[in-house]
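This document opens with one chain alone, in structure tokens, the form predicted on its own.
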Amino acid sequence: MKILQKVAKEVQEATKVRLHGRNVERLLSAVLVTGDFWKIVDLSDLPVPAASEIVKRLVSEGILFIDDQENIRLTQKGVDLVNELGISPAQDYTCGACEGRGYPFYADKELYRTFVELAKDRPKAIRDYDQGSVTPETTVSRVLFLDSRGDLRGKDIIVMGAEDDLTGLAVALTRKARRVLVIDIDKRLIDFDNRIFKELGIDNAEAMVWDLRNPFPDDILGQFEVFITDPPETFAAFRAFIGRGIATLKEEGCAGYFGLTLRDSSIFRWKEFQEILINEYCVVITDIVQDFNHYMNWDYHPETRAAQIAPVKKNPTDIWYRSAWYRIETLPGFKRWNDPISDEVFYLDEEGSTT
């Protein structure tokens, strides 16, 4: 195990991403299943900078090599090492019917079909706002999750800075919420939603442009029972998206939903995010569904830091970027946060790379 700890320490020093030996073990387990770097990232649940540097270190140690098709393979030394350490191939028993979510998107076929048809014309994800759209199956499953938790019917719902996924549109299409407010910095998405609301006669939903780095006005604070968002994973963005989301909630027992990845955050950062939720905002985490959100590959991937630091030049061809779906609930004495954001590190830091 010393070699794994040695590599983890060297990679941590080089990337500033906190690691331990088991992270290296998980990457080797993934290599036993696939040679595709992006699938290795997916299976090992590592931020891209860490996974990339681990591969490079293991290549330099003679444990891995990259073949002519840019597949990552074990050398004979690598085969001997995994056998010696008893490292097994990564296992995946994900339910194919629900894609591991526990909520099959086809449980509401009408909603799914309507949403897929409307989403065909959605604006493309762009790099300026760290956008990346989840699959239609993910979006519909989010709505079913809300409904199963009593967070949809008759509720005032705000969807913040995540409308590249069109979650607000999907919620509105059910016509089960009392009110739906969608806010996003991207005017293209706001215009898209408002046009559909008007065409379909959905008069309890509206969309407006807003930059979450700015505090909310008083007429948004404390007005909703549910918020939904999908933040970039810097600390500044977490406060802007999650802290402000909590500030929109009316009272104790209200809920918030958001995604967190292990592709742009380490497990150590998750701990710090969770401490902020529990200790600063006085909310409780009721659900974490790993790999709930499946993201379609975005056109600007070759321009991202992830592509530039990867040990291969081959672009991803399948879904590899996934995030966990969190549900939080406010407790008595919960704290609203609505300060301005002045931190320049909003979309990207040492652990993030997909912008």
Given for the second form:
2 protein chains.
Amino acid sequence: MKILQKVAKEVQEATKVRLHGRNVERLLSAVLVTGDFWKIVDLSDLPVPAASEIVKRLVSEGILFIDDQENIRLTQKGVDLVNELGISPAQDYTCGACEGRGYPFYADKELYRTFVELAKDRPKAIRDYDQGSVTPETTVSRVLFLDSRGDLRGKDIIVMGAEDDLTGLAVALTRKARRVLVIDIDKRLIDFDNRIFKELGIDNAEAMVWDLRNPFPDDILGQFEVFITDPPETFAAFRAFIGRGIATLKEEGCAGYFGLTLRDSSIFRWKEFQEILINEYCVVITDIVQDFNHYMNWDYHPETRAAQIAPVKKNPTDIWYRSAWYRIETLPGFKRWNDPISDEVFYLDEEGSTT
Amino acid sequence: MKILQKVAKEVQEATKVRLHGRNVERLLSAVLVTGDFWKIVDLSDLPVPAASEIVKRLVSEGILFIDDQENIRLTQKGVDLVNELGISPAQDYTCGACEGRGYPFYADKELYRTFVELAKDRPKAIRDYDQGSVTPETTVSRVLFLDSRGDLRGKDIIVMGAEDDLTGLAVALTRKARRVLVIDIDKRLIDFDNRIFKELGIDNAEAMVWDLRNPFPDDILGQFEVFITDPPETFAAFRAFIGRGIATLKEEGCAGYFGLTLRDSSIFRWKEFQEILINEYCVVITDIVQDFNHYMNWDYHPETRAAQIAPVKKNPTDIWYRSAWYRIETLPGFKRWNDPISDEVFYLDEEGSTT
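Alright, leaving the form predicted on its own aside, put up the form predicted together with a further copy of the same chain.
Shown next: the complete complex, the earlier chain at its head.
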């Protein structure tokens, strides 16, 4: 395995994204089933800068080559290496019914249909705020997940800084929550939600413009039983979205939901996020469902760092960006974090690239 | 909500199982959909001693009563309370295809069929070793989960102290691993596996009697890429099964799988387990899939503490005991724990009851 560890080390030095040898192995497993760079990133669960640099190094080692269709393929030397190391093609037994989430979106067809009809007029994802919407199937499954955990009916719910997914809208559409507060930095989304709440006579829901870099006022702190969010994977954003999300919770036994991806964060950083959750915020993790959130491709992809550093020019043709769905629960002694933060390194750092 | 918190506090004092008010709320949500005590335990995700004591307290408060069919039901006072607090019936949108696991067992029908045929002659679960087998669907889904994460093909795999589930057998049946070592304290299971390995000519798998209270010898430490286990939920067993599991792993980027339940452990203890994983063993948690493992009822149920402290005499008629499926990954600096442990409080403590 020495070659894999050598490549991991070189890529780590070049990109500052932490890696281990098995990350390189996993990328080779992906190349055995697809030549598409974006599918390779998806299957190997790696930040784009790392996956891109691994491909480039393996090309210069004569293990991979890029054919004239921009497919990434093994050379004869690569085939020999893969056979020698016993590396097998990546397998995928994900459930076709629930898309691996455990809760199928079609369990509430009426909610799904209503949501899709309303979402067709949604504001387009824009780059300024790191937007990229999840599929309607993802959004509806999030609501069914909450409902199955007793985190929907009769609850006060805040949906924070992730309304490009329209999760707040979907929660409100159920009319099962006691109160829904949607906050987002993007006025287009806030206006969109408020217009629908008004048109449909949903009077327990409201949407409000808010920049999560600022501390919450007292009328939001400690007022909710459930928060939902979807932060960029920088430490500053993790605190602004999740620390502040916890600060909105009333008491012990309340729940927080958020997405965390391995496409803009290494598994090493996940451990640091988990240390913050467990040691600093004093909450417990109850669920981590990999690949729960499926993100639709965004129009501004060609402008992103991801597109610029990719080893190929070809754009993604299918869903390749996914994130895990975390649920946390507050326990006695949990900490509310609500400091102001500067906007340095808020959306993007060395492991991120899709903003 | 004051009544819920009061009951939680009283039950905590009586049972020493830590609780919060929402645990009591969740139990009432369960009573709104079933009168069966074991289904109520299942839906409310509580240790049996806590669920049992909550029912007893709510009966003495005049909120619940037990009818002559031994069903647990709300009194008029209970109905009024539930309405006043806005408590809703527990919902369940679990995927019917994969049973909520994300990977459906029928994705490999041949493995499933072979496994079921062989397992029909399995040794019966006995109480001495806290045994209780998972369903064949669970066992096969575990294997598909490993395969989907690149943790099966060409890997050296150890299955530790959980062979009542025959997971080691199922892994070996795929013939995809490089090496499979099964260890268990129960000689009946070891003989069963070794006989099948011999009959089917599976020569890369072996089974060996081992008591996990004893430290591993050098020829097991640091030899594997993947461990699988399913500990009792005491701290001593957690270390013996999971600390020692991590000690078998070769290097960074290796994986461990295990079940942890909320039927024999509170969510408070889960947080302590997570502190040990993150801070002491220095691994990262990559997956927590709730209710992944479904346990078949065991013949010795009437002899268990669970049966003795239950508020009803009626035995379970359906699956009620489930556990979450954890996956962890080693990172640089991970710690191998391999100390000897005494057998005090190994199988059972204040939160456990099903041994």
